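A lone chain, given as C-alpha cells: the form predicted on its own.
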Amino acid sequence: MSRSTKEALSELELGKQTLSEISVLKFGGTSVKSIARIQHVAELVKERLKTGKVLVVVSAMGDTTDYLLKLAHQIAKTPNQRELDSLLSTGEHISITLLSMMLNALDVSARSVTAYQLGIFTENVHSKARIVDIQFDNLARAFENCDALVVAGFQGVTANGDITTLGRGGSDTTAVALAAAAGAQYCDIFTDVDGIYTSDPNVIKNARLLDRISYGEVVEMARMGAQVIHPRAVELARQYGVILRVRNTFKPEHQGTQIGGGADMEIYRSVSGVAVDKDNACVAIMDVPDQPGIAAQIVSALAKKNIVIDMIMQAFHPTAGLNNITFTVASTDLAQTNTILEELKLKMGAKEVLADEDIAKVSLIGAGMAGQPDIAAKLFTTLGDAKINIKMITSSEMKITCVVARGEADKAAKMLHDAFQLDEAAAK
C-alpha cells in the first residue's frame, strides 16, 4: 500500500491539483436497475462531462445483492464470509461494465474499474470492512486514459488480494473516500428521491425537503433509521470536508439536499427529523453478578464478531447482587448475539438470556436539541397521550431515541412530527 488517503490528499493540497476538478457521482441501485437506466444514467454523466472529468461509483443493479444473498444461503445456511463477499462483489462488477459500454456507446471515453483494479485497500475484515488506504497513484493514471471512470462501490480488497464489502450502504462510503483521494469539492449521491425529508415521505405525508442539513444531523438520521445516505459515509464526508448533495436521478435538474457544516452552517432549528428504524432486536442477559469487568466481557465479545451493540442499560437488583444488562442490536445480528451471549450465560453464572423481536426505534433529531428540556418534555407528553409505551430512552446532545413496539412505531412517528410542525419551514 502506497500511502493512506490522508496522505494522498496532503499530496494534492501541495500541488497535484488536476484531479481537484473532477465531479465524483454516485448512483444507487434504483439508479441502474435496467438498460433504459443506465442508459439515462450515462446521458447525465455526458452531461457532466461538459465541466471536467467524471469519476462515477455504481451500485449493484436493482436487487442483485439480495438476489446474490439469497443464492448463499441456498448453498450454506451460515456462507463462508469470505466467499460471500466474492460473490457479492459481483454485483457491482456487472452494473459498472454495462454502464461504461453505455458511454462508450454515446461516444464517451470511459472504463470500468473493480475495487482491485484500483487499489481501494480495506482492514481484513468480511461484510462489513473498512478503508484504509487508496492508492492516488492509479487513480491518477486511470484519468489519463478517459474523461469517465466508472468505479465499482461497495468493495475492496485486503492486503494479501482478498475481495471484501463494505456493508449495506458501502457504495456511498466508496464515492465519498475516492472523492477526498481525489480533492474533489463535492460528492453527488444520486438515488430515487429529491433529497433528505424531515421523516420518511412514505410514511408521513407531510414531511418536507431539507434544502440543507448538518454532517451531525444526517449520520444520526442515517444510525436512526433513514436510508438516504450511510452514516459512515456522511462522517468520512465530514472528516475530509467533502459537501455532499443527495439528488434525485430522475429530476437532475433539481439541487436536493446540500450536507455540510462548519462556520457556514447556522443552527436554525431545534428538531430537524424523526427517524424510524424498524430493524432492531433487544437484548438481554439476566441476574449477572455484580462485579467489576462484566460489562466488558460481553461488549468484548460481541466487537470481536463485528457486533455493533447501542442503547445499553444496566438494572441493578441491591438486595442479590445481580444485574440486568440489556442492550439493542441490528436484527441480522441477533441470531450471533444470542449464540454468544449464551455461551457467556454459562460462565458467568447468569440467569438466563431473553430477546425481543418486536421492537422499533423512534428517534427526534436536531442540532439544536442540547439544553433545551423542554422537547424531552413535549415528546413523552405526546407518545403518553397516545398511549405508546416506551420500553427504553437513550438520548444525545442531537437525538433523543425511544424503544416502542414495532406496530406503534409509524404512529409514534407521525405524532411527533405533528407536535413540533416539522412540515413547517423553520424561519432562519
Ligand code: ADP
Given for the second form:
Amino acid sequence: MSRSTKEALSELELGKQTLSEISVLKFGGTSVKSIARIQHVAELVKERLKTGKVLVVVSAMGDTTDYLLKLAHQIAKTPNQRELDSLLSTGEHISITLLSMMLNALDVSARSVTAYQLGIFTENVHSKARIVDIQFDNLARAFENCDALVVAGFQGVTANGDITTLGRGGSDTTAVALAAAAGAQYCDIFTDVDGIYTSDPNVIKNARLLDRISYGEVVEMARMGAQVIHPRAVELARQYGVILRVRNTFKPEHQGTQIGGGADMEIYRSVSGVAVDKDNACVAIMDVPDQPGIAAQIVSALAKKNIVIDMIMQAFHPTAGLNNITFTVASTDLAQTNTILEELKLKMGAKEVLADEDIAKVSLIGAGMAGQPDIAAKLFTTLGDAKINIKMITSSEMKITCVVARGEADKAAKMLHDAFQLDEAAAK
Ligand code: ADP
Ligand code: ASP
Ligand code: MG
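So the form predicted on its own is up there; where is the form predicted in complex with the named molecule?
The complete assembly is shown below, putting the previous chain first.
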C-alpha cells in the first residue's frame, strides 16, 4: 500500500465523489448474526449513503467461524492450514452475499466482493497472514458499479491464488486496510458494546466507557486480550492516520470511542485500563546450555512457523552453565510449540519442556505508567492482599502484565479496576 498510489487513487472520481470521501463501516459477527440483524445493518448502511458511497466490511454471522473450526477439528487435530483457511473464509462469504441481497431489497445498488475478487493480497502464511497490498484500481473500479460495496473481512489471497485468513478478529484489520487504501479519514467499527471501556464491560460491570483513547493504549489493550478490536487494525490505523470510531450497532446515534485524530491525544491518564487474556499457555525449556545463540535458536525456530511469543524471560539459574527459558504463546499455537521445543531439547541437550495451560494474563495498561514505581507497588499489593498468586511478571513502558491461574483472572482484573479507581474519570 504505497502512499503515492494511495494519493493518486484518492483523486479518482466516483461520480461526484472521490474515493477518499467514502464511508468505511465494519460490522462484527454479533451485528450480522441473524437475518433481522442483517436488515438492521442494511438500514444503517442505507442511511449512511445519504452522505455518499459506503464501503462495508462484515464478519461471519455470529459464531460461524467457531462452528467451522469445530467441523475441521472433527476431521483432524491439526487440519491442513491451506484447507482450513479456505473453509474459514466461507463464513464471511455467506454474510457479504446476504447483506448485499438485503441492501438490494432496500433498493440500494450494492455488490459483494471477496478478498480474492477485490485483490486483498497477503503474505503466503496461513491463519494469521498480513496484508501486503490492496489493488487500488480494483477498489475504485468496484465502486463504479454500485453505491455500497460489501467486502468480506478476515480473508486475503496470496500471489499464488491461495485463500488466507488474517487471524481471529481480523475483519477489523480488513476494514482499516481498505480505509487506508481509499485514503478515507475515518473507519467506523460497529460492534455489540458502546465503545472501548476501561475493561471488558461484560465482565467488569462498573467499567467506564472512554470517549477518546490513544492508538498506543488501544494497541496494548488489544494485544493483551481486549477483544473489542484487532491489534493490527489499530497499528495500521496509526500508520496511515485513519481515525477509528468504535461504536454500537444497536445505538448508531451514540458517538462511541474515538481513537486518534486529536491534538490532545497524548493522554494524561496514568492507567487507562485492565485487559485479560485467557487464550494463552506458558511454556518453559529447562536447563538449556548457558551459551550465546541458544535463545536465538529457540525464537528463530518458532518465528519460522509464525508463532508469536510473549513474556519471554530467562532468569538467574542456580547451576552455573544452565538456563531456563520461559515464555507464553497463544493456546492455539501450543501443540506446534511443544513439537518444536521437544526437537530443540534433543538438539541442545536440555532437560525438559514444560507447559502450563491453566494460565491467564492480566495487564494494567496506561500511557503514563513509565517511571511511576508506585503503580507497580499498588498492583502487586492488591493481588497479594487478595491472595492471588502471580506466576510470571513482565513490564514495558505502557503496561505491566501478570500471569495468574486462569480461574483467578477475572477476580484479579476486578480488584485492579477497583484499586486504580478506573470507574471514575481521571482529572485533567
Ligand atoms: P465483533 O463481533 O463486533 O468484532 P467482538 O466480540 O470481537 O465483537 O468484540 C466485542 C467484545 O469485546 C465485547 O462484547 C466485550 O465483551 C469485549 N471487550 C473486551 N475488552 C473490552 C473493552 N476494554 N472495551 C469494550 N469491549 C471489550
Ligand atoms: N470471523 C472471524 C472471527 O470470528 C473474523 C472476525 O470476526 O473479525 O474471528
Ligand atoms: Mg471482533
